[in-house]
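A lone chain, given as structure tokens: the form predicted on its own.
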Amino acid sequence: MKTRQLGTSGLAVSELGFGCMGLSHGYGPATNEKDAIAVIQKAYELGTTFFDTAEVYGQGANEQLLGKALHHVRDKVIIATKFGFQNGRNTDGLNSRPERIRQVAENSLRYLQTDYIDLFYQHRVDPDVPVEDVAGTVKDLIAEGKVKHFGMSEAGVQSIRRAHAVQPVAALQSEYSMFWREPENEIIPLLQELGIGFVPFSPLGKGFLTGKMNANTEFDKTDWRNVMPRFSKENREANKTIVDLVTKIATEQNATPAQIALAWLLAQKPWIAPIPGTTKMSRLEENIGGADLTLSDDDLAEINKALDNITLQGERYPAILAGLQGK
């Protein structure tokens, strides 16, 4: 797989990374350890060198999986993890105080079986802690050799600018896909200006863009899509238009809808590296195939014109979580 530079930071990653969250958190019961490790290792064998995890994905359980799977090739991979929640649980509120950041860093180093973190993200902006203090703490960790690069997740324009002035932000991780294009308004121009890489999570629209989901799909009771307005039965039916579009393009390109969605993202900017995740070997191989698909300028113009004419229904997050989106 080809590599990409995340902005001007000097951080080189495989053009498609692997999002590990779903192996432990968010989309139903955790995958058993043996199968989870096998998927991570297969991703590496197929050329993936960029792996994404976080403390909050099972209170360290996901990081431990990654440590077990990749410790023997540690010098050949880029590992990103995150801090920012109290007690390592997203239900306990935010906490990016300096002492908490340091505590998470030490835990992550232990769980990941490593002595450095390649990319350390603030998971969500904490309104109670000046972002300059957050950036300064990570700057200190970088000086100590425990962290290589600083990242932010779901941060807004003001927070990114303020943090970047203290410690350069190597990458922003936020949701971006055909199913959620809001970053095109302000975020992508800012990242271009400041030389910051972009790591889109949920590049397949939390599974919606694969074409494998419809209004009748039933989610596991622990799957958080149950509470996301955009994934209500009515909105899944209303948003079928975009699935039809992606499926049509996939048929024309002799590809799958997931591959089209990933190829479209990769074509947006050369410093974008999406992190699709999966628990299945077949889906992993399918996703990686998206990196081999090149859409022409005419293809992209046709797709974007069609996307501009689609109005998607439903908010991205329920109101209780909306406040976690950065300013």
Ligand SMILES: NC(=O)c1ccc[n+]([C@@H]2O[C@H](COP(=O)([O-])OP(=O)(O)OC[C@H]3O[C@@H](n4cnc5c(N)ncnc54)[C@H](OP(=O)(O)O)[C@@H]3O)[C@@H](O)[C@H]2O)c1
Second form
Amino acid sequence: MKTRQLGTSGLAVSELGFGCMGLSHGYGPATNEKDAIAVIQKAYELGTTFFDTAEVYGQGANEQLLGKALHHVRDKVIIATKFGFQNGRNTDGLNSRPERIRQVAENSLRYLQTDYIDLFYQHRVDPDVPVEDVAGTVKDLIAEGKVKHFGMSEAGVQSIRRAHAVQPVAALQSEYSMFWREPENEIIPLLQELGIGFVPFSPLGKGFLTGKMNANTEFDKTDWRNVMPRFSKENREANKTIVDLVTKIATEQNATPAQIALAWLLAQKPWIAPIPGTTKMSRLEENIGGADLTLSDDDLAEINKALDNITLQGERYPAILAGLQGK
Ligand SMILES: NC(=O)c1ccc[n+]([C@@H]2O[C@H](COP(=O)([O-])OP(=O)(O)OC[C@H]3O[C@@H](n4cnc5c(N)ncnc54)[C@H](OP(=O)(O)O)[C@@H]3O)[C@@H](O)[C@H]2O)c1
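Beyond the form predicted on its own, can we have the form predicted together with the named molecule?
Let us now look at the entire complex, which starts with that chain.
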């Protein structure tokens, strides 16, 4: 797999990373440890060098999986993790106070079996803590050698500018896919201006763009998609126009819908590195295959024209999480 630079930070990663969240958190019961480690190690064997986790993905459980899976190749991989919630639970509210950031860093280092974190993201902007204090704390951790690069997630224009003035932001991780194109308005131009890399999360639209999901799909009762308006039965039915589009392009390109979704993201900017997630070995290989697919300018123009004509239904987050959307 080819390598990409995340902006001007000097941080180089495989062009497709691997999102580890679903192995422990978010989409139903956690995968058993043996299988989860096998998937992470397979991603590495297939050329992935960029792995994404967070404290909140199972209160450290996901970081521990990564530590077990990759400690023997630690110097060959880039590990990104995130701080910013109280008690390591996104239901307990935000907390990016300096002492909490430091506590998360120490826990993450232990769980990941490492003495440095390559990329330490603030998971969500905390309205109670000036972003300068957050950036300043990460700057100190960088000076101490515990962290290599600073990142933000779902942050808005003003927060990114303010933080970047204190400690350069290497990467922004926010949702971006054919299913959520809002970053194209203000965020992508800002990242281009500041030389910040972009790591799109949920690049497969949380699975929707793969065509393996429809209005009849039943989610496990612990799956967050049950409470996401965009994933209500009615909205899945209403939004199937985008699945039809991606499936049509996939057939034309002799690829799968997941591969089209990833190739489309990779084609947007050379400093974008998406992080698809899966709990399944076969899907891992399929997704990584998306990096081999190049969409021509004509293909992209045609796809974007079709996307512009689709109005997607449903908010992406429920009201309980709405306060966590970027400012
Ligand atoms: N910063 C943030 O706030 C934030 C938020 C969300 C996610 N993330 C990060 O981004 C990563 C990826 O996002 P995500 O997991 O939300 O969404 P995603 O990668 O867009 O989609 C994952 C979903 O798609 C399914 N899937 C994956 N490959 C597939 C394929 N080839 N065919 C059919 N289904 C497929 C997976 O199910 P199976 O497991 O059954 O394959 C899973 O349900 C996460 O792991 C996490 O690291 C960050």
